[in-house]
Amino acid sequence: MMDIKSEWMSLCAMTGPSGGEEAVSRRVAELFSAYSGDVWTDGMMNTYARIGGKGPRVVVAAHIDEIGLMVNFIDEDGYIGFCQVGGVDPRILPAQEVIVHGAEDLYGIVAVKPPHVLTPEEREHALAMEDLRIDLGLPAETVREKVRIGDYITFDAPPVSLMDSLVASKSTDDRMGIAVMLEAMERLKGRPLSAEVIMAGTVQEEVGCRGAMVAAQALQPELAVVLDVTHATTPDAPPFATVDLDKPCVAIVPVMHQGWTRVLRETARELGIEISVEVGGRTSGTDADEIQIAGSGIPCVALQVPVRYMHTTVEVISYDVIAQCGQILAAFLEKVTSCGEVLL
């Protein structure tokens, strides 16, 4: 049996910013191959695995890209300026350890003036991304030899195991979804499955759900299950905007199909797994927003794992909840025998 938690933690440690997911995509294909004889990758580097029967087609989607940075200039002293790839909060950047993916991988730090030398005016303003630089500790001429404008920059933040089943890492958003898929496929081994299920590791979600658009148009499923993270209870955060860290979560927003969402909640209840519910009045902020409007329209549901400190290098997540989501997903997929029988 695969040690799914260890494989997932290794996956989180890999480099894969939006548009640069190739290595992660190849690794996901290898992991999928343990459970499927039909694994492939498309031109965008979305990675797929087919399991199950010849019934209704169900796509299970989770994005594999991560937020990051990109070199946009090198100053005369060899310090690197950068822009964001995806939603990077500039407040987390000072003193971060990073890897600049130039002619070779180069370790660097995000440099900022110490508070002792700030002017009174500077102390009154939050740091902007354009005010920060990356210091590689190399002579300027060496930096210009090894680094090009447009090189990716990622955070040097390997996963760390905390107490109980908690893990702190970059890119749990959303590589936890691959772990959920693997947990579900492990449970479905040797069990009959009417639906044709396609597991999809999608790309470029952090810059506009672009991989999901391509996957949905190409596959034209009759139902989609989107796996993503949501905000866990965090100090000082408003309670209506967060859910319990130790429970799976189901999203109820207009883009989700009411009938299938009801089935998903019933599945968790039948398994004796307590869930939280996230409510939103507009879009979901997940791949479902694009999958739902592909072709003639695709019913979607969302199964989520709460994380603390989303879009940082220390996203805290519970692997027990990931495993529970895998259990819910497997049982839900076993229920899909016809996509025409579940109404709003």
The other form holds:
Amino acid sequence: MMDIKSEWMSLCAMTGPSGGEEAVSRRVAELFSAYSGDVWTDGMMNTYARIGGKGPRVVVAAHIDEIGLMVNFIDEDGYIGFCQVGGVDPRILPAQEVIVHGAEDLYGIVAVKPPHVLTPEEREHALAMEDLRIDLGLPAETVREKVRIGDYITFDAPPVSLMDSLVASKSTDDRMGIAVMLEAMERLKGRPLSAEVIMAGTVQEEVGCRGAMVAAQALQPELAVVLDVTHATTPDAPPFATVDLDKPCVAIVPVMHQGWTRVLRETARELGIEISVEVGGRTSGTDADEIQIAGSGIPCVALQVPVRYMHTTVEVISYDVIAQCGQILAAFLEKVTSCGEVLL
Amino acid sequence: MIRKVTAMNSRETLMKLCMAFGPTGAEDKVSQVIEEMVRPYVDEIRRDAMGNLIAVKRGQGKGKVMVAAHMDQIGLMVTSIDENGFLRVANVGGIAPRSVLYRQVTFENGTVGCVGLNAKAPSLDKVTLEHVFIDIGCESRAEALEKVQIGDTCIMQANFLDMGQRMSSPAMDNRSACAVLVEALKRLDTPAMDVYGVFTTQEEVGLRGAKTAAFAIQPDVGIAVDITGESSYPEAEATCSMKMGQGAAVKVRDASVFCTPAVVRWMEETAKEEGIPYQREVLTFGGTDTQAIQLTGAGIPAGCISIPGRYIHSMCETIDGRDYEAAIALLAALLKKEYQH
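What does the same protein look like in the form predicted in complex with the partner chain, given that the last one was the form predicted on its own?
Every chain and every other molecule in the complex is listed next, the one we just looked at coming first.
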């Protein structure tokens, strides 16, 4: 049996900023191949694995891209200016260790003034992204030779195991979804599954759910399950905006189909797994926002895993909850056909 | 070189297109001008329900390439007319209110006017379109209604400034790209792929024309042509690396798209092979038809050739003739080849 947790942690160590997911996509295809004989990748680098039978088509989507940076200019001294890829908070950047993916991978740091030389005003405010530079420690001409405008920059932050089953990684959001899929496929192995299930590792979610849009248009499923992260409680966050770190979560927002969301919650209850509910009044900030309105419309549900410190290099998640979500997903997919008469 | 006497050179093409009327949603006039220009050089011309003008040149069966250049320009739409005949307006596309003040405007039927500012309007940095009106020289609503209707859109008075190497016009975005596509179509002999030259509508309000065109054509690869930023004028953002006069820009990303890496490589390799000056482009804002093509159906490989420009979305959008010619040369070279990924 695959050691899914350690495979997933290796996957989190890989770099795959939005639009540059090629390597991660290839690795996801290899992992999927352990459970499916029908694995493919499309032109945008979305990766798919088909399992199950000839019943209703269900797409399970989790995005494999991560937030990052991109070179947008090189100054006279060889310091690199950059812009964001996805939502990067400039407050987390100073002194961050990064890799500039130039002609070769180059290690760098986000340059920062020591506190001793800051003016009182500077101490009061976080720096804006356009004022930050990356220092590669190389002569300017070497930088210009090896780095081009448009090269990706990613965070040099390998995943770390914390106490209990907690893991901190730069790409927990949303590669944890791939672990959920693998956990579900492990449980479904050798069992009859009548729904035609397509697991999809989607690209470019962080810049507008672009991979999922194309996946949904191409596959036109009858139902979609979106796996994404949500905000876990932290010391400084208001309780009404967060959920418990140690429980799976189901999203109740207008984007999600009410009937199928009920089935998802019942599935968890039948398994004896306690879940939280996240409530919202608008869109979900997940791939479901685009999948729901693709083609003639696709009902969506969202199964979420709470994460602390989202969009940082230390997104903390509980692997136990990932495994529970795998269990819920497997049971839900088995249920799709029996509920079909009512809902499909 | 001997050319047909009727043929326009590339600068004349650009000038003529900059002088044509065509705000978003009312692109008929510019579309007709383009149709006349390209008709002798293509096998088929049609229009779709969105008003996209699609010019097809058959190739040698190596697939389909769609090239999109949007023909719409930003403008102002009449929302109401007051009792003294002054027109109140809303923006069509992204217009900064202070860039339209005290300018001359033209409507499709030839009505002209001036953009005025309420006498008690706040200072320039606080001015919004609510403080702005158009004076078409009338004294009453009834008189104004004889010339202009609610919902009519005007453009900033068409103009083309030939400064030698550089050129300026309120319609440079995106007629310069339309001109690039026209000129590239003129240079096609036997393209490898079927070439769908699409002059798209409604780009300035959300890439709308390109979306339906790409859906209908389902090309194997898409190329958008558009204008981009540059940073060689006083106090320009250093965070933009494109420079005027340094060649056509090969887009890596803008706010709407990450160009398909294989298409970026195809463009860069072609430029190098042909000795065409080019620069890589990262634009942190703005959107282009590239996105609409890329996200069509099951996804289509797509990239973008840009012309670096200054003062974009103002009345004096300026480009450099060398970049314009480089963009034509790059597009023409790409269309001779087959796209392989």
